[in-house]
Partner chain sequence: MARVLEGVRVVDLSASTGAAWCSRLLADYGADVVVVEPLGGHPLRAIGPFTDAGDSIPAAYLLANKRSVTLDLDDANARATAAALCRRADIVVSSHAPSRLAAWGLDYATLATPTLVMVHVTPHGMTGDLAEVPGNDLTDAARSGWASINGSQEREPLKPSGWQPSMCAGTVAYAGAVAALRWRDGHPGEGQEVDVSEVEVMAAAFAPALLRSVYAGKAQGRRDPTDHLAGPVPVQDGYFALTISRAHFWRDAMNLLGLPDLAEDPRWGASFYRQAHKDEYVGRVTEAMSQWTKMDLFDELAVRRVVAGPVLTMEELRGVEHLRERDFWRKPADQPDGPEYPGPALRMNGTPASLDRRPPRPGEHTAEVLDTVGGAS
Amino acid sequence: MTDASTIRNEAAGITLTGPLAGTRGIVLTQAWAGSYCTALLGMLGADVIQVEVRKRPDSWRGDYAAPIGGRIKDVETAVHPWNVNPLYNSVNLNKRCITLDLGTPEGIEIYRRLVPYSDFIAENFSPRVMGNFGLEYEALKAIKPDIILASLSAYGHIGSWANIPGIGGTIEPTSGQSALLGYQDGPPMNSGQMYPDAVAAFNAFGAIIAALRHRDLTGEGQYIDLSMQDANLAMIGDSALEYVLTGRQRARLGNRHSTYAPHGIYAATGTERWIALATETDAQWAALCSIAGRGWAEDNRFVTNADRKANEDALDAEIAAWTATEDRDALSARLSAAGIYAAPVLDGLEVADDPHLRARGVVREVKHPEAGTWAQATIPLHFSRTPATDVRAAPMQGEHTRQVLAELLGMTDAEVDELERSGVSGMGPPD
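For the sequence shown above, give one chain's structure in the form predicted in complex with the partner chain.
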């Protein structure tokens, strides 16, 4: 247990801030779900050390030979594609990265020597992989009896689908999420990026913290088995319960609400300028009628919410005709000030510049040694007593191997040189 929520590691040149300062995870995560779960723990102050295998690099670093594109190709320091992939760099903040070839006895042995320095371990391999490495929960527990291991996999480690592989884009359909997502008159869809990974990350994040509390109180570690299918189905659990209770599959609602109208996204003036607006209470509806000034309050199709819901196509057409002549941001501000649910639909660049998110520190500039300084989304949790204020860029591949092996295992430069010569560690594509 720690005494302070700020810990300075002088040897590493880092400061760990937040309620988890004083804990450490030496993790085997990759892509999004596992990587992001452990980044969240890192942003709350845990010392998260990511282990990567050069022969099978993190898929979110991209292909070693991928071209560097966009604004990054003009950044002089950006020379290694795998260190400047926005996917990797977005979900690995506040970590150190070491490389070890877990396909070699030497690599496994070094990992086993690191386990005693871990409070938690997380991994998102296919279920058989940890066992193949000799690093399943029982083996890790033999090294450190109170270890916490979280496995994030497509379908979990027990059950007849356990060995079926999956990623966010395939869990979205198999969890029931895709059947619900889409336009009312259109087919099922996947989200614009692999949403199920974020769901898995958020859930495993909470579970590991709960397991840390239980360990502190009882001295007992535990094993956490997260199935991305379970997690994503639980997030639409009301739809699952609807089927159980009524035998009905919920229809795709597009932007509409199960109960209230209006509830939609409408075009404003300009290209790709959209406004989201909705009313729930009669007061909000009255305020909307007053601001629009189009006689809706007197229209007998729209008197009660039930009327509006029954005539929702007509209502949407009326609103769309109105917003088409309005400025997105000005109208959104007027509606919000009147207590109506309203917001501009922000795109990726606008979210990066959003004054509210910047003022609260959730979006901020992060300096990466190769990619340069750019806006990133950071930790969405604000603690009044133990603020998590330290944000560090995603690590470059193998950036901290020498530092971590010296700090935790007392390895000398000569010993690490030998690991690099033999290919057990190092940086970049293997020879």
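Let's compare: the form predicted in complex with the partner chain is above, so bring in the form predicted on its own.
Lone chain follows.
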């Protein structure tokens, strides 16, 4: 890493700002976990160069023949479906993209020539792939001794499950999360959001930063073997430890809390309008009773928190009857102002327009050359000494191949033309 918080890359025509300015990753990430991890590094100022293979396009770019859907189809510049997929464009901000066919000797050789210009490499293939390419950690280390390689896989590169494929939807049950999700009288459930991918991404993000710091202090690179299952088990570590020590499986609680009541999500006026609220203290409960004006403070069933937990069904019914007469946003504001935990339950479009997230700069309008201008979630961190202010749209497939190969390897246009002619590089569907 570098002490400079701003690096101007004249050849690339970009300014890199943030605490990782001056570092570079030449990465092989795809879909969500790996791509989001490396996008976060890019939003801290790292020069992240994503290597993609045209024969096997990133699944989040989508199929070459897929129609352009949603509101994007109405954008005049939206021509190539693989460049305008909102999934891909949401998790690949602040990157450059080159294409190389790693199934060819030429593609592998060029990638190996790029390794010395990299501080870190990240990939989220199944465990066998990097070895098949001849790009396993020992091979990369022979090229650049202080290289950092982060491998994100479903179950890690060692252990009896190492070669079992997995995605977020399968990691939820195998990490134990699904056992805790659901209602008391119902079966285990998945979140429906592929939540484990984001958890793995943030874990790998932190691990790579720690490895960069370790390298700066010691000169040593290292290999990071990240298991999505392990990362997500850690998110429910208290429940897992309870089971190991006592043999008890914690019950599913729906939206309730193991200790406090009330704690839930309640319907407000209108269609699919919900409010989340909870109290932890007697003072918060008293404030809720005062605002509701329903006589709960005098109800013997609800005097103490223990009373409220013992009569939680009745309590939830009382609160639901009240919130059903209230406006979601107005009630949330009143409760929050009184020190009660409360918030509106927002859908995806409402989150994108949330005033707080906008004011914090977490959600920003980002202009993409093909997809147009859309709200994107950026990094939820602010830095006082090394501001990370640069936000660039996700790259189009192969957009920076000529730029990067010329900048780092000194390759000429004629040499890149030959790579495209032979199918090693290029843009869009292979011939």
